[in-house]
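Here's a solo chain for you in structure tokens, the form predicted alone.
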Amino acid sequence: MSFTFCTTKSLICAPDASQNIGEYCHALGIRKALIVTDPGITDIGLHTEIVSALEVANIPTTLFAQVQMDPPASTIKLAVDYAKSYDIDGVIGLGGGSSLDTAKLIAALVNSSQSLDDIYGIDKVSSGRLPLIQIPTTAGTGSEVTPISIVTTEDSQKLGIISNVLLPDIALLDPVLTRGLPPHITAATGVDAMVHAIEAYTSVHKKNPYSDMLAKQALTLMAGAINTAVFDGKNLKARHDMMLGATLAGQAFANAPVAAVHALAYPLGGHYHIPHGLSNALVLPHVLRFNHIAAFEHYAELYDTIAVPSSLPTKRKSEAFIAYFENLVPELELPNRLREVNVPKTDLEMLAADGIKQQRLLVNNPREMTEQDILSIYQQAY
């Protein structure tokens, strides 16, 4: 089997690892850092210890804290202009996937002749980037180890920028930073990460032994921890396992790309600003049911990572795997119907028309989907 596997250069995973941020900046030659985050982080002061650690290390910092969920192109452009107005030589992303994605694009564009509009698509980034450290504060997106940034365009489409240039120098995993996450965010981001593992394992393009290994280990960690992390958020072991699992799943799908769950989730986020993890959770069981006919062998293999391995027939294992996720979403007290998040039933055909446009993702799905198939899945999810 021929394949290529790429990931972040360094992965550091330890409680309170973020307190050593100055040491890591010095190692990368960062003398003035831009911290990229969102108002939710600054409102609770989650950034303050990192700023203090940088001050102790004599590294001046500038803060861009205007990142929005599902970052619109206008915010990315504003952030790049902001960064250009300061003499920064390194970028630190702090937050969920939106902040980490924005940090990647700032690092790539601040000293580049390219604009954001020039780099949509695959391998369009033609220059290097500034040194980049990513510090996730959720256990979900895996953005700290992916070469992908997702941008919401002016017409509510989600477009990807994919380039190995965007892979950061350091992914800094500090589970302490996630202990204050509310249960609903822990649940939604956790399901998102589990989807990454499932879709990487079943991807029809670029699936490989490394991505398979990572996807399986990610699901093992997260299936064992997600309920505790949601309902006992101070449990540091559960937080650690969720954070590491999300990162392993990120490494998996960065190399064996995601598919129909994400394709159908993107229109929900683009039009109604439903958080990405919740958008995935809403369609996940129905996509799994649709894919069962083509992916049951893979689902059966994954079932053994979330349950005690058994001698059940393959199709029974696959059914049990799907049932696990059908039960998990309501068990985590997440909405599990589109009508519960105020999606109008009259919009389902429009959503299906948008979903079929996500061919970058749909081509990876183990079973081909038509626009009518997508509409049917939205109807089942309604």
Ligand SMILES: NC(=O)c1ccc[n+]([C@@H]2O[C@H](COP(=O)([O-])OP(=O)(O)OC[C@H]3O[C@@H](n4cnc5c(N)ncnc54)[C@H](O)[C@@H]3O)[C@@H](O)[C@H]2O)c1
Second form
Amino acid sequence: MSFTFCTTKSLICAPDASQNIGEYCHALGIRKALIVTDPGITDIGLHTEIVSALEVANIPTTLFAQVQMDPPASTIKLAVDYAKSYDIDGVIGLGGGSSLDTAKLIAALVNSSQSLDDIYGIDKVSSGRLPLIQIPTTAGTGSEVTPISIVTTEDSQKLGIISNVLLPDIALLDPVLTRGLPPHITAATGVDAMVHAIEAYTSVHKKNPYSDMLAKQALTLMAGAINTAVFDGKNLKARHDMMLGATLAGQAFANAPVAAVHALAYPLGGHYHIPHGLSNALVLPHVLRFNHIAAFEHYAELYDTIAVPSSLPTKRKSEAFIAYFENLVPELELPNRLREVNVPKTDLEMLAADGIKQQRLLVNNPREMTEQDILSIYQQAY
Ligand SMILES: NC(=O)c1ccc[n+]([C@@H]2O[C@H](COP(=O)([O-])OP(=O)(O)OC[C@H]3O[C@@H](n4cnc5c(N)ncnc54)[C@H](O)[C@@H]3O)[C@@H](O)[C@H]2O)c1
Ligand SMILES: [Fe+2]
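Pass me the form predicted in complex with this ligand as well; I've looked at the form predicted alone already.
So here's everything in the complex, that chain up top.
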């Protein structure tokens, strides 16, 4: 079997690792850095110690703190223009997937003749990029180890830019930064990361032994930690396991791409700005049930990574795996019906028409999905 596997070159995982940011900037030759983050992060001052550490290391910084959730194309363009007006030679992404995805695009576009509109899709980035350090503050997207940025276009589509140029130089995993992450964001981003592991493991075209190994370890870590991380957020061991698990899942799906859960989640994010992890959680159990007849062997294998290995028959294990997620979403106190997040019932056809456009993802699903299938999944989730 042939496969390729690419990931971020350096991974540093330690409590308070972000305090050593100066050292890592020096290693990459960064002398003037742009920090890219969102107002939620600056409001709680999560950036201040990093800015101080850079000052101590004699690295002047500029802050772009206007990233919006599910970053719209207009925000990316604003951020790139902002970066162009400063003489920076390195980018530090600090925040959840929205900030990290924006940081990647700034690093790639700031010195490029290409614009955002030129690079949507796969392998369209023709230039290099500035040195890039990513510091996640959610344990979710895995953006610190993926070659992907997701942008919300003017017509509410979520489009991907996929290029190995976007793989960062350093992923700095500091679980201390997630200790104040509110329970509902911890829950939603954690479920997103678990979905990355599941969908990588069942990915039809690029499933490979490296991604499999990472996906299994990711699920073991996160299934053991997610409840504690949500309800006892200061627990550093749980925060560490969630952060590492999310990164491992990111490495897995960067090389064995995600599928129908994400394809059906994107229209929810694009139209109603339902947070990415919550969009995934809302459709997850229904997509797993739909996939069961095609994917039960893989789901059974994954069940052994989250539960005490048992001698249940394969199909029963797969059902137990699906039931685990059916129970997990309400247990984490996330809404689990589309109606609870105010999706109008009359929109379901429109959502299904949008969902079927996500062929980039649907081709990876273990069972083929028609527009009618997507509609009935949204109806079940309603
Ligand atoms: N690049 C990829 O591979 C990839 C993969 C999956 C999803 N995504 C994208 O990532 C985005 C979602 O990212 P996300 O789920 O990490 O959320 P996010 O970046 O949109 O942030 C959500 C909220 O959490 C807050 N927050 C973040 N860290 C915090 C902390 N430590 N303490 C308190 N508040 C904090 C932010 O201020 C923000 O309000 C979406 O646009 C999605 O499409 C990208
Ligand atoms: Fe995701």
